[in-house]
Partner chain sequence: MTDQRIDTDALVVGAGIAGLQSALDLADRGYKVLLVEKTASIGGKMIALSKVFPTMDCASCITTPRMSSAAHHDNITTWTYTDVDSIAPDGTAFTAHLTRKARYVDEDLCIGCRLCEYACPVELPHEFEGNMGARRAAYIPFGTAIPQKALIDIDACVYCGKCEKACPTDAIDFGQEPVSVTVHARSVVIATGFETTPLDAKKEYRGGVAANVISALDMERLLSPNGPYGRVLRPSDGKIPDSVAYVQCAGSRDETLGVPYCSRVCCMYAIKQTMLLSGSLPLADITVYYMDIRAFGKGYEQFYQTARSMGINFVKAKVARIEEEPNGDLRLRVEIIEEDGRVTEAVHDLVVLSVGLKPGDDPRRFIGVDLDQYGFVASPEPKLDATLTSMPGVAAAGTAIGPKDIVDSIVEASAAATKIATYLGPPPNSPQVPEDGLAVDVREIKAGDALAVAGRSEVQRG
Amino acid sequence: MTNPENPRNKMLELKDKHGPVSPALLESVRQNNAAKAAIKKALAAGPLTVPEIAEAAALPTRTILWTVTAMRKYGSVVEDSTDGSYVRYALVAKDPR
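As in the form predicted together with the partner chain, what structure would this chain adopt when taken alone?
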């Protein structure tokens, strides 16, 4: 018998009420995770600018900047230095996520 007070059951009840998670949302989460993985891979060799990461990851510069901005906010990337008109970003030693 399910316990309605169990938080997990409450979540599943809400999910039933709202219907299945949209494929578009799941796809955006997948793409964001892929972009973050590509950025981490590119930065593993050392600090890079947004255009340099974009070239290494084969993704648009706009996507890289947005994702790097998110990673900086949540603590896995920091500003390293500036290179002419661009900022170099680096991975933090210990990723909190």
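Moving on from the form predicted together with the partner chain, kindly provide the form predicted alone as a structure.
Partners and other molecules omitted; one chain follows.
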């Protein structure tokens, strides 16, 4: 007998009900995960501003801004200090995710 509380079983049930995940959604998730990984790699060297992260990660500033905002909301990064009108962001000691 299968356990209905198992997350894999729930995912299979949703897939049966709604069909497979669209390629566009999968690509969006892949890009978001890649951006988060690039930000974490850049911040491993120490606190940086959004433009500095964008330069280090070779990603558009807009992508960095939105991704850092989400990472801050969910506790992966914190505001560390300021550099003029820019906020420097740092990785948290232990990422909750």
